[in-house]
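Single chain ahead, written as structure tokens, the form predicted alone.
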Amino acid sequence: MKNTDNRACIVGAGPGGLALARAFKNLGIEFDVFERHSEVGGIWDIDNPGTPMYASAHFISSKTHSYFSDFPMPDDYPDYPSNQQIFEYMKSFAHAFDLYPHITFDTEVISTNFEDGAWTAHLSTGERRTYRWLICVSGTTWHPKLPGWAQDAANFDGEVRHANAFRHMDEFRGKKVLVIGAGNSGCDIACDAAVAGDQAFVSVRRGYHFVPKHIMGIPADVFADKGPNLPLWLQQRVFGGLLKFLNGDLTRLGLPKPDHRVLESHPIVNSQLLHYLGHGDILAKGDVDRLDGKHVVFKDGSREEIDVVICATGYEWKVPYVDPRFFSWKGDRPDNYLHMFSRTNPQLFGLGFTETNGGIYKLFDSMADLIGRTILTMRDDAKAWTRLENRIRTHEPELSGGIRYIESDRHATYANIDALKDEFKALRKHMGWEAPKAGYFKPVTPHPTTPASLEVA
């Protein structure tokens, strides 16, 4: 066993793990990163076993809002970069800040245990290492969740699988395809089926508001940022009216009327689904009742002959290498303080177990810095640590931003990005920590450029 006192173990070299590695380097914290795959990037590497990535996937937030601090995406990237471009950006980021030497690839953290004030990480190589701190950054889209009726497909002559197994529209050639769920990936896959399949269907249980990727030629998130700072109720009314003006009455396309106001669910940013629905290349259906031979039977009594059912029905947020009792939970989601700090073990953190309504990478930078400063406080300042530990244990922040999110598993721990940022500021003020300013992170190697061979999907 290798003893690593006052050292941190970071599990995962996806976007969150890379943000942590860079922050810890700047703060002088010793750390190791373990990545079970052979490259950085997490889900953005389409060759990473178990990734939910598919060939047509693009960012749903724009490059203007979704990049690491002091490391903007290349100017020649489009407004919504492809998955290949994001993967190249991740690798460039790791090279620019010299993070590769800190990452042990092809090595999985199989399990951990906490004893005598230290974490022991059991590695897939058979090695064991002890650490004072454990940071879980292993992602949330690795454990597919299927609806009950899909788990018993013995009475169905077609194919049923989760969206995480889908890779390319060519899989749909000559087939009738039903996609379950109209989240962002479900919309993308349904549009792929509209192009490549004989007929595409999308099954939705509730109505949603669809945000076009561009509004007046501007990425939707940039357009929203340029707007006036209105009260929440007025934002909902104005933006809701704008979407109705742009999209019209969605029930004309067979979709249910939304049962919630704008902003009360995770944004669905898609400009293609409504186009294909309007042209009959996708047909909207309600909730599924059962599978029957060559058919899918819906709860309204209708049935369709289907060859392939793709379930874009979400994921369980598991942390399989940590005893669940070390986190508090809401449903299947870790309920960490400010989405970072375990409420039961102060030497345990999570990053990436956050779903919010804005660009995530700068948020990761803020969270990584806060985790790092917490580790330094625990290590070096007992008095300040007592004050911080008490806040983590007793403070109950309001992270909804005043929005009444729909009641669903997905929104059990949902956070409004502005409310979350405000709480980060409050924590820094409470502890006397300054926020990193522009130029805080300095690349070791030059800024990346887009490889000439890289094409937009």
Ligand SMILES: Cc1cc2nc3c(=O)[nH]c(=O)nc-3n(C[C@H](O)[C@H](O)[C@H](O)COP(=O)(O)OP(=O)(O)OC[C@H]3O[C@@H](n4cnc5c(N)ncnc54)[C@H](O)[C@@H]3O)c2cc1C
Contents of the next structure:
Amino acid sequence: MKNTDNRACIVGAGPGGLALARAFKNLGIEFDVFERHSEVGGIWDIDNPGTPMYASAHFISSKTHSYFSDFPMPDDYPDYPSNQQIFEYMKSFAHAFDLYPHITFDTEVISTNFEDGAWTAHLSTGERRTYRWLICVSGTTWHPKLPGWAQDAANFDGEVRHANAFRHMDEFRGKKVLVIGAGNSGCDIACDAAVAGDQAFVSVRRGYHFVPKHIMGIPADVFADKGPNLPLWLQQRVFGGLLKFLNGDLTRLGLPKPDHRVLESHPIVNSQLLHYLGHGDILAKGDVDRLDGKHVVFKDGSREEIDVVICATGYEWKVPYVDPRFFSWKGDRPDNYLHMFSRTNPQLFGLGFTETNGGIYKLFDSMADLIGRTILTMRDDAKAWTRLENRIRTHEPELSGGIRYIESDRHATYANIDALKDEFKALRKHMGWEAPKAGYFKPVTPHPTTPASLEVA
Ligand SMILES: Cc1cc2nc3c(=O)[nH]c(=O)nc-3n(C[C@H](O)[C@H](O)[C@H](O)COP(=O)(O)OP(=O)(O)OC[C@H]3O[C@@H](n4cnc5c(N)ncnc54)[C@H](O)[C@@H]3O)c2cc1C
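Next, report the structure of the form predicted together with the ligand; the form predicted alone has already been given.
Starting with the chain above, the whole complex follows.
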């Protein structure tokens, strides 16, 4: 094996990379972070080229559930902070835990190769660095996916682009806008078009359940958390009934009836789309068939004159700088053990390749701690490592929490947040690793708010 000084290479200084850097610092693991952009924060920096961020974007989970452990969001933040506020929060996190000195900015990891038990990272500066461990935390929203008909827009007089190239509602002034897809970003962008455009349309293929951002004045995730611990079928009945009571029959707004029960798809948390549909400022349309001159033609035979089509149709997940053999893939999603551990290369990890029904940052903290502990075990305790390596290779935990998620690329590796936390606990128990307690992470510079519960699984 090459001499790699037992260092780890972290690719990306978004929220996931920052969580890892803080965890590794605490555990005494030597590491370097490489970030191709000039600042931390990942997608939340609207100036990070290729980010899917847009001016009106706000958090989808509430600030109550979505902060890093021991670093709550400032008290004066609203329930659902804006993207600018999240970006400020990310920078203050990196300052508070003195992470900047560990990050090399404006440096992309172009490719890697694994030889003689070591990773070599080929950097955009031309340099090559060797590491024992590689942790990919380079994000999942950088490779836009377009529908087939949108890839050939030669017959269309208007403009077609992916949502990741949309920044501000002013781009819609004086235009008829069609947004494809009613995921969380699609809903926001359709609402921007309702405000600034001449007419907005949203094309939806299947029906969804829409969760309002507040229920009885409380953020929806806080409301859900306060409820009793019901069996899944009863949760679906009660929550489904509540949404029906609040939203009524969505088909009256032109939306398809949901073809699945509540909780069986990624939550769409939006209070505005139904408002604008109810006012006629957004019109619901079905699936698109083709583009034709000034028109978009829909599968039901209807056509609309459209100036701009925005495809909020998701992203391909890629780790272009790692040989695909080292992660196993399910569709276009890495299928790692507990969403982190490569099953074929024990010196390779991914973080952030997880979609779940809740705020992700405390989960990132848990994952970062588990990766760190795995590295220490591999480094210092051969007997325990044999036990862990075997588990990583062979354990196939059930992460759906008993929910039958809808069949789609997005849900191919979708995890229920409680099931994931339970599996983290089981791994800790198996290895005798204690979960960090509140106050484990101590900021170098004081934080304006009081640390709350750590809640690491
Ligand atoms: C509109 C929107 C709203 C969202 N709201 C929420 C929410 O409310 N709650 C929640 O928990 N999550 C939310 N998310 C999910 C969001 O993805 C995460 O919050 C988070 O940004 C993911 O962090 P990450 O570090 O994994 O990836 P990213 O934020 O994508 O960061 C990856 C970083 O890696 C860098 N990078 C990429 N490739 C390389 C390379 N080869 N070399 C060097 N650097 C590289 C990139 O420049 C980037 O800085 C939202 C997402 C969107 C798009």
